[in-house]
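What follows is a single chain, given as structure tokens, in the form predicted alone.
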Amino acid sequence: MYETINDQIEVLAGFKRGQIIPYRFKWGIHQYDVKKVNLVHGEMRGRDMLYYFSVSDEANYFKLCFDASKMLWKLEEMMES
């Protein structure tokens, strides 16, 4: 099932030669261990800086955004298998 989310998390994320890596997030009172970064993409959105990942967990999908210039992630989407 596919859903739009678009809700502020919290991130768990290291930097490792110039790239940004999320290992964990908090979604309300969820909890979800990334096990795997299948995508990473950037934007420019006016002076915003952007960036896209495309993780999974051991079941469900998720596209994580991270706001460069105000520091925030968001859960965009979710598709659970």
Given for the second form:
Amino acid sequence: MYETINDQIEVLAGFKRGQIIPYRFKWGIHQYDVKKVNLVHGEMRGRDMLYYFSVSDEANYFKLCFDASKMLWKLEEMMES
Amino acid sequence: MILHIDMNSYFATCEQQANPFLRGKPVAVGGDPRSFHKGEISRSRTLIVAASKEAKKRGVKSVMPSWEAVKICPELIFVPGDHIKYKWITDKFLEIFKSYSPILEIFSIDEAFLDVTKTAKLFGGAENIAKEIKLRLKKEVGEWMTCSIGIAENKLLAKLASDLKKPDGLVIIDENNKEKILNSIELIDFCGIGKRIEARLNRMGIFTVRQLKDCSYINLTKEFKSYGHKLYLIARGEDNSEVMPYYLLPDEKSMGHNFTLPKDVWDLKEIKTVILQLSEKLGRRLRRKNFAAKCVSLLLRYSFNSRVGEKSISNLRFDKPNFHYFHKQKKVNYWINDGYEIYKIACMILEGWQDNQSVRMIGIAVSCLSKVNQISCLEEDNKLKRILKVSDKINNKYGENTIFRGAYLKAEKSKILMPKALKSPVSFMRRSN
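Form predicted in complex with the partner chain structure, per the form predicted alone context:
Let's see the whole complex now, leading with the same chain.
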């Protein structure tokens, strides 16, 4: 089912009308194009704001996390369909 | 005019919104009983927290043991619960509701009442508001999110209306269809008539809403005391209760936390370890809301096997003599909001525990709450308060459990640690006792 990953990733994202939209990300040697951002939610961890992006491509679901204070992206979990 | 909005299969729908590969499939939020491996924590005792509409069609229900759900629906997909996600989505849809009326009562994480009596005409009527809410929910939260909305003159009928059509329903109860609907439903369909009340009504020879309506006020109050008055109104579709806006909610009267252990526990030390974690959590919650308590209660629920055989597990869920338990409380004559104080009082209660049973769930609660800002005359007390204040400040800034009691490390060792109890131990509090 869900696989916990927690790896740092490189993300190509856009900023549109106050929203962050991840378009593409690189995890290890793999590169994935985000087909759809299905849900965005956030969490305050102490003073830091974390944003979670539940995204999918043609065959996989991914949960990406953006730590706004550290400007870091992580791949938190994934599921192959 | 009141709207009752009920999100359909809420937690499971949130998961299907996040992950489109789960859509159209039977999904359950909860621990997967099939993920049991040697050495790993057993989840076979977990319950279904929420089931998707597809799972519900297959007979899977909320609060059903996971193993039982798998038996009914072997292709059931289990997804771990993510309460941060659900709370975030709740806040988002509540914002939508608030834009139509400030008189919003948050009934639960996935249900709300909205009084639009004074604002309906601004938006083209109550029905129009309901339709707009449904559209905005899909547009602003997610296309898979649906809700059932009931519209009526009072909360009782609005709730009843939203329950009549699921998922994605919109039902209006007005003077034209009120009698017809009331006569077509069962007693248990009313919010306020549960299985026990229904059984008592049945014993009085009342099986239908019509029969309840025909029952005299005197007979109802004779049997149910003051609740008889409520039943008298329910039978007539009447409800005088007002929508209580979220900003006028009364202060909490008690607070509590329960934890179902990953395995049955006999050892007093392990039980105390969990009590400490629960107490700390409670202390933090009390201080965050500027409350202090005078009463602590401890609940120990025993395992299935303590007194009854495994064979009767399925009966136990539905029968009255559920699990055996130990429940006691202790009142003190001073105000407490320190987790360690709560823990010490719970340990005093525990001294009276002589059942020697294996424990499966531990619960701690505090009551007799008051907003207290008393300064103690004892320097030692004030010192402890200052330490708590600083540790709260650190945890507020850097996240929960950035700083914690050294005793927590024992919990880590014993592997009876509540989920997300600890991050990496950056530093920890020491205390001289």
